[in-house]
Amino acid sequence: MTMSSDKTSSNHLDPASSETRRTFYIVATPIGNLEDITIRAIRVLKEADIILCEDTRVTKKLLEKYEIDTPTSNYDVHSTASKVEKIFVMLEAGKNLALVSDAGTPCISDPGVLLVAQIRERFGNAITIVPIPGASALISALSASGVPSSEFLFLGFLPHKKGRETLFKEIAGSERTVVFYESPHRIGKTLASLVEHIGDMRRVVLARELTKVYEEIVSGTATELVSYLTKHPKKVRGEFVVIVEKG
């Protein structure tokens, strides 16, 4: 299927057409609330031959909700070269594959990016790679932050050790809004580093548990946010999106 044909009124995979048979879909799935999935994503997941999942147990909950019985197979950061070769064989056989992550848009701070690069290297333009857009923690957090986002720098997950200090210096010197992901185990140290490098001259936004029951978005100086989490330790849960206002 070509990208243009996916936009036509038929919008369905046609087994009889060779043009529809060598497609790799990158399908965004909900980041929390299972209702945050597009009609197009549901259709593609139903019509694909195989769904490649980061964790099949997680994806199964979504598939069951929407009565999708497409077979699944695991693909994650630990997948071996032999696993990738099996994926190549399926594509060569004319299978349509859909890639999902546990939550959000695959390939954004996600091991799926390596697979897409390998497919492009192996097949060139012989395989059509089609993004099916949808939920993203990055964009969701920015939209509700009130921080200017006409341009921004996204850093993904910060490294645990090597290069971490360099990145905080880069954040301090940035003339653009900076966004990154952080775990609950390191958010305290991260805020302390922000206090050290940017002081209280710039606004910081923390977004956690987006679209879930305990969703929370709080804003303040880095010092104020350190104090807030110290007073509310039970709120140090779930992965965080951290937004630092441009300098």
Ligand code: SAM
The other form holds:
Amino acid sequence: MTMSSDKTSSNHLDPASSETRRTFYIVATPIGNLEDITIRAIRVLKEADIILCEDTRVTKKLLEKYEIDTPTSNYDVHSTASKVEKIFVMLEAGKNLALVSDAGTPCISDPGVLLVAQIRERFGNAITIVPIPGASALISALSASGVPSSEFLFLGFLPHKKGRETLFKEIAGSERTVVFYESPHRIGKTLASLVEHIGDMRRVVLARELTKVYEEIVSGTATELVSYLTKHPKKVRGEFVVIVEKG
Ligand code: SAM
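The form predicted in complex with this ligand, contrasted with the form predicted alone above:
Full assembly next; the chain just shown is listed first.
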């Protein structure tokens, strides 16, 4: 069994250390403010042989800020089987790869889940898969919400059509805090559905543009939040995390 030795050492990618070769790093990057990255993430990105990016143009800004000149390659939800095969070949050749998404923690409502599953299936324990923790919008939102979070249900993005109604019923009946992601185009519709399903019985928190210039965290009933956004249409912009307090 191969064990990761990256817990404390500062030279994990030292070529002399053959036992620690062939590592696949899942590296969290900022969700807005480029300062929100760990020292370890910067080191791993510098020392990796290749960085797999959801969008290489987005990641380039981060790499430039930290003077990281590691080669990049694209991996996203549209990546083909032959791309995955190329990734396998690189791992077989002993390369260390780092996966990043456009923002936050890869594989959390982001590309990478399938790739990690495929790597585990192909290589078993012969490859070390190492998470490099950091920013995630859902955890940041929860931490500042004041809503009980010892137990919560994370729904990612809600479906646009099929299953949506059922999910709102589930949210209404949930005995756990519910967290999900929403886009500015759909936030109005989603709040209207919350008014319909939970009325004014539960507190809802909207966390918008976290870590960015227009960061805002507002809390109220679903009805109050609908009228807040109606009064301030400019606030229907950016990225949202929605938190619904348990019933
Ligand atoms: N993997 C990411 C993470 O760990 O947070 C999430 C990626 S998901 C494709 C993108 C969604 O996360 C956005 O549509 C939004 O709902 C939420 N999100 C990402 N960054 C955010 C931010 N700075 N403020 C609020 N929500 C954000």
